[in-house]
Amino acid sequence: MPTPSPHNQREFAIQVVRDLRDAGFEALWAGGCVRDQLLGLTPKDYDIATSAAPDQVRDLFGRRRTIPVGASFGVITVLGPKPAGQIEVATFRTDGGYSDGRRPDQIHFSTPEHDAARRDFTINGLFYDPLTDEVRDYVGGVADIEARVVQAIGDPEARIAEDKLRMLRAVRFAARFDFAIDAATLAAVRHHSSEITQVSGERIGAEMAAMLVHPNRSYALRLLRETKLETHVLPETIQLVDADWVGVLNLVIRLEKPSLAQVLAALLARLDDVRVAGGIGARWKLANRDVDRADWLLDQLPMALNAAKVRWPQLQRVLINDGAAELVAMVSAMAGDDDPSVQLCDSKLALPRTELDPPLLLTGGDLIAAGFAPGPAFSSILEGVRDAQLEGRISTPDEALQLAQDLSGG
């Protein structure tokens, strides 16, 4: 599916509000899109809150253009033209209790004021009328945006009790916008930090992945430690203190547009036992590719840091891996761009693929065809031939076969 155009999405969001108004309903932009607009950012998507009930929204926009994916919570997805994407339209509501610490047990359709009061943080509780260019603020969100602070709406203890994930969201929003966390909200997060384990691994993993690849990830890590959430979501790094902790923070800052695997490897590189990425991945329900790549980076990092002293055949086998660029970027962040190992790796990666990874001069099939009996020695013979080829000691299939015979003692 093509990515919606920000301009077309915005125009569609205006049109949905206009259509709801023309039908006699109240309708406003709500939440993150209002916050982002006030911060001078282009919203990634638009949510609309309305006095129309879910069935009324579907009747207005048509059954073929609406999806009742969240109808039980008053949410209908309205499909726009392809360049505009889709928009969630939610009925103004208040929430009942949250017995599962995630979703309300029941909802009641209500007013904009009550709808704002049930949201998580003041900066996310704002409404905006795109037809009159008017911000509606029932919770003090505008003042908190100006003060650059993340503050729970109402009682922080109550907001956290409703949804434990809000503790991590407070950290992510603060890091994303470089805001502080309000003192009362911070105290409530610290008090309830151990309860974050009640949240599913997928939801924790999604929040952690978002903050760890964000440019302000170092601040996020400091906040995780300050709020005591680190102990429960990333206990592997608790042992990092003093110079080791500062070193990790500096390293993650120097990584430029890193992958999640790179950040995980950076966080774990100073541990006595670096083979713990799998535990994190299982806990956060991460994709195997991220965990496997993090483990590979950690395995290869010691050699890559000393690449200038490593035999070329050994280094070549690493640099032809799909993760080589990420590995060299980590070495550069740790040792600097002028480091001889970094410069060597960069120069090798700049070679045409046929030079970096030339076609094999000899294969197992060639050995069998030449009369070699398959067995354990095959691998060492082929490895020795490949080493000689990479080092330039042989350059033809005949030379490769002769070397194989020499190595086999034949």
The other form holds:
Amino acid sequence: MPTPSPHNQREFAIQVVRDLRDAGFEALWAGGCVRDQLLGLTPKDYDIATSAAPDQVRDLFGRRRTIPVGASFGVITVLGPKPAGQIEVATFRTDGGYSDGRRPDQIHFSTPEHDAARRDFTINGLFYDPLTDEVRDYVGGVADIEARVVQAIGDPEARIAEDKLRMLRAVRFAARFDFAIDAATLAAVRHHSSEITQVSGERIGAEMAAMLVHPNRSYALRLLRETKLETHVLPETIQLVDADWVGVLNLVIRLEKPSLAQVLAALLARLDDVRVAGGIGARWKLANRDVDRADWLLDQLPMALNAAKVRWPQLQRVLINDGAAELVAMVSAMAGDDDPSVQLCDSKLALPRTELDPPLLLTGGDLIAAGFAPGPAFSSILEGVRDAQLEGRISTPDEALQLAQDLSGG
Ligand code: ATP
Ligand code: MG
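Can you swap the form predicted on its own for the form predicted together with ligand ATP?
In what comes next, the whole complex appears, and the chain from above leads the way.
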């Protein structure tokens, strides 16, 4: 009887295991999906580990349905029917020798036990047989999930020394699941913290960005400090201590579903020299738009915190910006929802766009047509006319032109 076509990734992940078993290979779910399932979370994807060699995986599922994504690591992507997506199938392997502090020099294909042992943390080293509903635990991962602890597999010193990225991964997984980091693993991270700079800026940036926008971001920041990783990945915030540090941690907690730019701005807002977002962006290879947004938020914050006391035309020019909602959310996190500046900004942002940002009564082109010569006074005249419009002192193009003439001293 032909098996029905899988409807989602989970069904497909069971199907791929069954197909590999039917062909005589060992095959198990591996890593994150097993951990997530034990935690009662829905895995975001399913990885399979198998005794089949990469070529055998391709022969079994067909060249057209497979992509050798990481052939040198024995990883083959198997494509499912549309609703099922794709699954990574990796041959059981042992990683041998790390000379660059990040990637194994060579690998060789091996057994499930060895494949578990080459993984980073016990919680990530589990296998699961979806056909019998059995967990295969060679590394003590089930106990560590129960104890809510991130612990390196094997000797923490050696495991951290061979791949420095694991230091940030330890913090990220601990924060993501609100787990502790086991004492020996934590000590190894502290010991090797300065070597995090051997990892590429992009990888550091990707790990940091994931931690900083995660709901548990303040715990991630505390762990970064405790492990000394902060000194090397985010030295800007080292000078924040005592009440300042507590204040920053409380602020980043209060930001709701923040953008990376908002969190960076929150981290940097108390520093004397706030022009540091660019330095972080360059180190972490962040997108310019994130860095520009963080800088903009930092520039506007002092004014926005005082919005209720600022002239409307000045505030209006800020509130029409794309980043206004993020800015007001930051002010709200800093000053409280019922702060008059927050209330004012929220009510303004709720206006229809044509009221918040009414079309110009007078443009530069109108001024030239009326005989004004472009020159230094030109833009300040336009600005004065715009202020008057926003303040409701003028409301027609004729009044605008009259005011322009008055302003130019004509
Ligand atoms: P996520 O849900 O964030 O994807 P994950 O556990 O699937 O979590 P991945 O980074 O996708 O994490 O890696 C898949 C698995 O590969 C991990 O669970 C772990 O077993 C192993 N792994 C990944 N990176 C490393 C590493 N640097 N060192 C050792 N093992 C690793
Ligand atoms: Mg994954």
